[in-house]
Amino acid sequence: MRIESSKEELLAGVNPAASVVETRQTLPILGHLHLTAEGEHLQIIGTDLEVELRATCPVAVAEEGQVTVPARKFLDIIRSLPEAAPIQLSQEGERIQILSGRSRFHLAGLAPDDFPRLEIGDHQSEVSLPQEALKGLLERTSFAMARDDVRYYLNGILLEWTGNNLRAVATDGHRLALMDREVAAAPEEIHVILPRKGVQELERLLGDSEETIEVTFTPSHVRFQLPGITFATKLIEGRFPDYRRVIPEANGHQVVVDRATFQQALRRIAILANRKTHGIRVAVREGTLVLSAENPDQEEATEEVAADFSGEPIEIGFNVDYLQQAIAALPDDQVLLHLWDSQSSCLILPAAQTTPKYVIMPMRL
């Protein structure tokens, strides 16, 4: 293999491919990228056996071939090279030489035939949707995913495609995030669980444009086709819990507050919240929402926020981090809280819309 490329074009492929490679691997070759020079393109593949990313960038190919290179070292070298000087890559057995200006590097690779690939299988359904639609759904729900939960089906996001409605749901058992988006109709109902890493990589890859992406579903994988990039991830097997049972009807005592003011108050009150429980008290009374926190050092904080509320006073405990993340994800300037009593979950909505929806369980303080 022998090619020449600019730093910008090479980085456009190496950067996303290297991002899926884990620094600590059980198999040494999983710490490498697979490079294939063919025609007028260089294909770069990175994988950890759960996700796989294939990036294609235009290069001048003098000699076709394939090789593997250590992902992190290769990325760091390309990043550090001068902007203007062209970059030449040439293969020497299982080693690769990198030349640019007066810089010369030799990296040791592994046998390219040993590089693993995801066995995606035959597709069952194929749909398309704008990048910004999927990105918005993931960004407004992914914070509620569980992390390393033994209930493995919670360590990801449920995607439900019914007719022309695409729904994303995430929960860790203490809170829930749900968002709907109208998109092009799917040929059949789709219910899949994307794993945490797949969600995080997609959030990095997707843009805010109306440009469409192609999504292909198989029984065990899903593949996303973006310009110059093909990203695939395994799906989580298992039955996602019946989330509809924990979403209360929007018929509680309504509290409307300014989102920015509420955010700032939560940020300040969190400073003195208990570091282990992260619990704070939320008390509502006519015209006012009062936040209070205390910790084992006998420190206290109180914040008052103007609120549109009338009715009997309610006091309830919440994890302040859960509140902050939900409020930050709302798209509206006004926040609508539905509260019932100190033992019931809270339903959080944008004041002028019905989606997204956030449910947070109360805490005992």
Given for the second form:
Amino acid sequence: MRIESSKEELLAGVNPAASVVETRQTLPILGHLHLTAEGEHLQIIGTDLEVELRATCPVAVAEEGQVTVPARKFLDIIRSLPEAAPIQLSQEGERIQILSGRSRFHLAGLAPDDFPRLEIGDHQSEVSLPQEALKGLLERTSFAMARDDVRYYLNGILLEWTGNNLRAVATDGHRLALMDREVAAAPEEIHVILPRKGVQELERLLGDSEETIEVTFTPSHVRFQLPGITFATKLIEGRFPDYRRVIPEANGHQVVVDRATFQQALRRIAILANRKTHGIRVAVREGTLVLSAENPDQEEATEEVAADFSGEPIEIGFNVDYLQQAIAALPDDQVLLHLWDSQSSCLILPAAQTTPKYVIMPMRL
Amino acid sequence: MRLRSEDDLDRALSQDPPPVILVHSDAPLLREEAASRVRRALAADPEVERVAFRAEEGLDYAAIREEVNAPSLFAPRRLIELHYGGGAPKDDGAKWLAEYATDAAPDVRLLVTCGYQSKDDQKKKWFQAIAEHGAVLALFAPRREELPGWLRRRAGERGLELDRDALALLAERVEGNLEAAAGELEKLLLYTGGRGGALSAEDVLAAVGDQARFSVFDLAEAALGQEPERVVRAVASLRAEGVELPPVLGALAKELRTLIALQDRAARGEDLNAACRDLKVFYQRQQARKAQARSLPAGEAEIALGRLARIDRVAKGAEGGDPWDLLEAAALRLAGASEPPAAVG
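The form predicted in complex with its partner chain is what I need now, so please give it after the form predicted on its own.
Complete assembly follows, chain above in first position.
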């Protein structure tokens, strides 16, 4: 293999491919990137056996071929080379030489045929949707995913494609985030759980453009075709809990507050919340929402936020992190809260839309 | 509330389950089985979510607090388990448990398992708080003489009926090893094709291997207790388990020195009870030691000590011979057997 390219063009492929490579691997080759020079392109693949990212960048190919390079070192070298000078890659047995200006590096590769690939499998259904639609769905729900939960099916996002509605749901058992989005109809109903790592990688890769991406579903995997990048991830097998029954009807005591004001007040109140439980008190009364926190050091904080509310006062304990994350993810300027009592979950929505929906269980203070 | 038995526990669970349930025992099998009872009673309901924290994975009390105080979206009731293995709650954990027991979450039943808490440990705040607001159950591994009875009950629960000889044989075979005992009963049940029924000593012999577990102290007790058969099995078991010789010799030598001191004092007409206290003889062994001091011929313990010294040299390669064989011979002579009995186990 022998190619020549620029720093900018190489980085466009190496950056995303290297980002899926884990810092610690079970197999040495999983710490490598697989490079293929063919035609007028260099294809770069990184994997951790759960996800696989394939990036393609245009290069001048003098000699076709395949090699592997240690991902981290390769990325660091390309990143720190000067902008202007062209970069040459060439293969010497299993060693790979990088030449640029007056710099020269030799990296130790491994046998490229040993590089593991994801077996995607058959029975595929293909759909396409705008990048920003998927990005929005993930961004507004992913914060509620569980982390390393023994209920492994919670460590990801449920995607449900029914007719022309695409829905994303995430929950860790104490709070839940749901968002609906109208998209092109899928040929059949799709219910899959995207694993946490795949979600995080996608959030990085997806842009805000209207450009469509192709999505291919198989029973065990899903593949996303973005411009210049193909990203595939295993799906989580398992049954997502019946989330519908825990989303309350929007018929509680309604409180409307300004999102930015509420968010700033939460940020300040969190400073003095109990650091072990993250608990704060939320009280609503005529025209005001009052946040208060106290910690074991006897320190206290109170915040008042103007609110559109009339009715009997209600007081409920909440985990301030859950509130902050939900409010931060809301798209609208006005927040609508449905409250019932101190034992019941609350429902949070944008004031002018019906989606996204956030459900948060109260906590014991 | 103090519970006295597993049946008490079942009763407490079937009525209004206490908010905190503590099971303390030094027998892992008994702790685990009590925990299963709690799970069967409380977590079989799909409306109950179960979360377990275990000391061997490191207990993060911030995470535990957060979990306990955060009701579940999906389940109206929760069973939260804290397992300390053979250890006990300390510092942060003890403090949290003491607080929590007085102010338990309404949707949570908390199960705590830990090692046996002595009378002194039971005075600790966290223990008291659970005893007052929840339920406490202490479980003890059956003593040697209680093991046949324990096995009979356990066999009965599985539809097995063992006669006296079968029980005695099984008790002897699994000496001191409850997990093995439980395993052997399961094996016996399989032996009957899962149908249960009556079993004799021959059946047990046919179905069960030698599962006894001896400690270095058991050998000394067997030798001084004049039990040659048990000496042979203890030596074989220790040897088979790959136990190092020095601690075995050390344990036996220590008991011999105690005996020599006791015989010495007896010869001077001193009170043996006081002597036992001075020599820090373990309370449960005092009766036996006093009897042995009286019955063992003078000079016999010194001879045995001399033999142990020689075995030590053999073990280190300074003299020829098999140290384990010599140890068996020395222990057998102490046990009063002139010739080794026919090989057992």
